[in-house]
Amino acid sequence: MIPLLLILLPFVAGILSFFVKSDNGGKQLALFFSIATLAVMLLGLCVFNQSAYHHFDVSWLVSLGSRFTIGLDGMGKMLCLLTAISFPIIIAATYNNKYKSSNNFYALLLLTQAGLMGVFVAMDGLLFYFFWELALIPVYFLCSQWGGEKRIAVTFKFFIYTFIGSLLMLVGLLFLYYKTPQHSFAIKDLYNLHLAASEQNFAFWLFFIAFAIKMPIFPFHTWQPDAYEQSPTAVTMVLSGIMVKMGIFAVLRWLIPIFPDAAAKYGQLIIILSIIGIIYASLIAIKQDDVKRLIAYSSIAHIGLMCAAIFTMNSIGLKGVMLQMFSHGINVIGLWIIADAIEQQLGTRKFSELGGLAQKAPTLAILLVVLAFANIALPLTNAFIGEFLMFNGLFQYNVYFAAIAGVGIILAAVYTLNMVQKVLYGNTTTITENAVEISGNIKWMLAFVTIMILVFGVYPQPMIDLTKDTVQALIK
């Protein structure tokens, strides 16, 4: 019942929010139900941790060979935990932001959470596709209605990319459905398929392109910086902190187990594309004058490393990916909170207009420095262990690939520390002269993020233990 509650709580709350009339009612409902969803997730991990509580299976579309089968394995638990933690942080940190028709805004945000939870627990191909779309569709409306000045063009581009990816995935699912002897979408039946080499190669690319767009990796990334820049920051946090993990998760849950031979055949090509993305995105990040766009390109570089580590197909690299999915989600949400706090107070995100904030907001300065260290994977931060394991796995696969990807560490230090210097230090400008300390809710959320960075930086073992069975199953 735990996975069912993880879907139902935000879904029901999202539907109810549409009917809330007061400006604060939808916001309060969203915060309450997001905390309730987190409580259910923690109960599932700590109290009701028997397998019987983590699976749910009922008839759904029987005539189509699809059942409503959901369950939590180690990777699913980790990503549902990330989702459950992230939404209360996002809502609380942006609590003072004003949105027109705020009840609709929070309703769509909660429906997105329900879709994300469904993606991470689905054990049926058609059900997975249903939740994949449920997570994406509310984001179109969130971006197009509450985004920036260029939101319509950017949302249209986002829609085209994701629509093409979804269409390719649907074609691939139907192809697999007709290849199963009993015409089934069940994950066990799809895993047991014995496809010819040509069939694997064909279907592999249908799925991979859909997942690569969502991650995104080079050259399927061009929608991402614009979408991150133009979306409301709360939506950007969901996109970069959680939604990109849908693509990585899907590669690990569906792509590699169903098409192992094709994954081995094309793995090196995908690693090369991922490494190109790391260097390319990092170089562009260095040239940015906008906080949002810098974080967006930084995210592309981090996701590129995760994708490269996946296709090394060794256990140490996969352990690093599992850790980094969680760590990157927490860290990038923290960076977005700071970017939003600066923009809400000062009305700008441009480095050229900022400076000297450490004099006016010392708490913000301390928290930004911690997040910057986590972004460059400094030892004792949560990102260090994951990146170390991923580079170790890449080194075992190919020394030269690891060396080239390693340049991304240096470039990450350059653009991240450059951001810190331009935002926090130097003389104040006419814009930052009247800056004040960050408000209480933002301060508390950033403090919570900082605690997680340090705790999992010192002791990452619980997350390694949580996902070790998934890693072993993938290697087998």
Second form
Amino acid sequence: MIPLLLILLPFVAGILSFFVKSDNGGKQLALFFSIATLAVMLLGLCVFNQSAYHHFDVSWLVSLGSRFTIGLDGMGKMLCLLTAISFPIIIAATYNNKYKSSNNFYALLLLTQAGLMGVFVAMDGLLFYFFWELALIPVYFLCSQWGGEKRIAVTFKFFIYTFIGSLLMLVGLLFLYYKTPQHSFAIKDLYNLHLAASEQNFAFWLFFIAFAIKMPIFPFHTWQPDAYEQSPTAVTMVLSGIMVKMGIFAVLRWLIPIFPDAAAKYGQLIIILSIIGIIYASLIAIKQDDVKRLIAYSSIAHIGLMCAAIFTMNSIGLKGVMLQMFSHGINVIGLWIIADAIEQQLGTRKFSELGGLAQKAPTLAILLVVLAFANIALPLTNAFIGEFLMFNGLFQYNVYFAAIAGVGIILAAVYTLNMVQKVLYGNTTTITENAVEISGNIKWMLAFVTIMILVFGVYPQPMIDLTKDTVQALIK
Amino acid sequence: MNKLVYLVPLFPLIGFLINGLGRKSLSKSLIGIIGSTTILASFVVSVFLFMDVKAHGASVVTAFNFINIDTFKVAFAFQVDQLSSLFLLIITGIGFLIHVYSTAYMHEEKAEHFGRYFAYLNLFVFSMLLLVLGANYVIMFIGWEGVGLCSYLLIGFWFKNNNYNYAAKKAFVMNRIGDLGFLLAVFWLIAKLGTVNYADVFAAANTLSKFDVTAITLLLFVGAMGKSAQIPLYTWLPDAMAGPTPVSALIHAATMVTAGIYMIARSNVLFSMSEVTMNLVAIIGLATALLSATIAIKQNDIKKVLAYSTVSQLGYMFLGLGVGAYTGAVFHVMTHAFFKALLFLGAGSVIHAMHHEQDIRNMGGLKKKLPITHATFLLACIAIAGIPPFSGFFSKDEILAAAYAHNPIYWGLGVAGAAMTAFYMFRLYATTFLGNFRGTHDQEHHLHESPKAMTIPLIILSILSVVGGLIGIPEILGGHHELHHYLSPILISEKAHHIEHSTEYMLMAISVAIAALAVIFAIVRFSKKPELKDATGIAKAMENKWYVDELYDAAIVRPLEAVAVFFKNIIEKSGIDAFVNGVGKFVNYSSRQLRLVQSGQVGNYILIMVLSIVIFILLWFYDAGIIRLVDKFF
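Output the structure of the form predicted in complex with its partner chain; the preceding block shows the form predicted on its own.
Full assembly next; the chain just shown is listed first.
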């Protein structure tokens, strides 16, 4: 029941929101339902934690061999929890932002949440594809309707990228479907497909490219900085906090178990690409003059490390990936909240126009410093454990890879501290002279994020235990 | 008793939280009291722990499982043993004095920033205590990065000044380079031994291959280079003087920068197994000691002289480690903590009196106006110059004797460095305190001795600088070297010195004589006629730190930035992005063309439909064939 509710609550709320007339109605509805979804998720983790509550199965498109099968395993729980926590934070932190026809905005946002939940619980190939698209399509509209100046061009680019990915994946899915003896999309049947090496070798790429674009890893990443920059920040948070995890999740759930031989064969190539991406994105981040673009490139570097750690296929690396999916989501949302708070207040995100905010807004400064150090994985922040385990996995795979990827942690310090310095320190500029302290929702949401960073940084064990089963299954 | 070890880091953490959260509402005096008493409380507990260890030996106290995955575990555990208890005393003892000193030194700050300062300082002590208390390399690393964070925050404490911010960032980034080495060493240990606990690692050390041990110790040493400012990662430390002076005393002289020495001493079982690493440690240490001593000779900023002196003294400690004199190195950490903290605090007192003047060319004759500062500073100078029976003599002598046993050339160079140390310290002393006052009239008018909160720590530290060496009197001078006995369960004792007693006496006499000559020369040379003119020739190169910063800038920073710009503008924009946009344009174009197909003529539609069906059927039949075709490509 739990996974069904996780999808239905935001879905129904999203549909309702289209019909809300008042200005604030959509907003209130979205906040209420996202909190309700979080409550369901927490109940599912703490009270109704028997597996009977975590699976749901009805017949759906029987003629196509697809059933509406959804279920929560460890990784699913982790990512649903991330989604469930993130949406109330995102909605609350951007609560005071004004959108034209805001009920539609929130409706689309909620539909995205429904799609994301669906992706993380789907146990049927076609269903997965359906939710994948459900999560993406509202984002096109959100970006093209409510985005920045260059939104049309950027949405188009984003669309082309992801659409090509989706098409390739669809072809791959159909291929798999025809390969199953009973013509089915059920995950069990797909897992039991023992494809010949040659079949794996090409079908692997159909899926991988789709997922690589979504993550994104080098060189499939150029949609991302633009999309992050041009989308309304609430959408950027969804994109980078949760949606990029779809790519990583999908590799772990749909790619590696179905194409184990190809994953082993091309693993090294992908790890190399990921590591190139880490260094490449980090270096570019050093030269950015825009808060949002810097965070975007920083995020590409982080995702690169996760992707590399996945393909090491050892337990320690995979555990790091699991943990980091959650931590990265929380932390990057925190960074976006700050970026948005600055932009809403001062109307600029350019480093050259910022500076001296520590004098004007000390609370913002403290929270940004905490987030910045979480971004560079300082110990006792949540990101440290994940990175530590992932680097460990990478090291066991290949010493040199770990050493080269490790340069990324040095560069991360460079660009992150650049950002901190240029935003917070030095003298105020004509723009930042009149800056005021953050308050209300923004402050509380950031405080909440900060607390999570520290709590999971000091005591990560519950999170590690949550995804044990998934890692076990993957290693096999 | 040892269960109380939690309290040691806990008190400063509480202080950090109270001062950090209450910095806007608490009064300055309350902030100062909270900041200082928490450290005092830790010191008291540390004393008890020290007694306990002395009586009952070492133990490990586990708090909780930090990371527990089936393949390996990391416990949040504390190591209470001889080495850590000694460091606890140094950190909390000197830490407390510096907190007290800070209450007066930072008094000009607004309450809010005063609170921020003490919060950072408490957080630093907390991290430093974690670093030395951790019972495994991961906890050590947590403290290791934590002190780096606090160092960053405190160097850039006056954040309006962008030069300070650059210095802070430089310190953090250079430390990160070292940290990567540390991390890789930890990964290596995990890969080979599956554990990071000291006890388990050292017990299993002999199962490691020669290559593994060398690689692990070299990587650990890279970490130590960053934190303890050794060649090539030393240039951040002089810049770190941007921070408030008590911070320089605590972090950049007495405690944090000795973390590298602690780490190697802690891992002495591993290091002793690799001759390659040991030699490298000794050579790097010696080279750093000499290079920075030459730079210190020509510096005119009072704090810069002390900074290069610190780098140089750290080099001696590494020399000690490298020749196997672990106790000597730890001994020197301790005595150096006393006299270098004293020197920095004395410098702070001078800077305070001179209204933020740091250039010694504008000082002179401060002896009369600042009697306590002058007397304590002089004692510290004698201690660092290695004049017996002051503390620096014993620790430096122990390192030099071990160096001689290892290789007489090391000893010779070490003595040369010691002579330079004595020279630049007394150049500093003479230029600052002797002769006539050279500052402005206004400065002279306001010259005054610092308040008690500053002078009392100076006096306590000067006593320690004088007598601190007595716990390590070598046997040939009739002592028992208590420190050596105390640390012997942890540190492999150095190979028996194959030096005759007569030789040892002679070495001692030579080094003391040379140092004394250097002292006298410097006083004679600089007390009447200080160096006021700009340096030329080779002296200019020394004054400009041998242009190492410029070299790093040209060889590393700028090329890296050029690559970054190339990636950003060429590959990203004109390469990948242009390609993608090209695809986009193509799609756009072709869809415009394709629109023409939708002509509204049913016949065309049917034709296309039929064609498509035919293609599909063909594909259906030949799907195996297509797969084979695709095979060829993959």
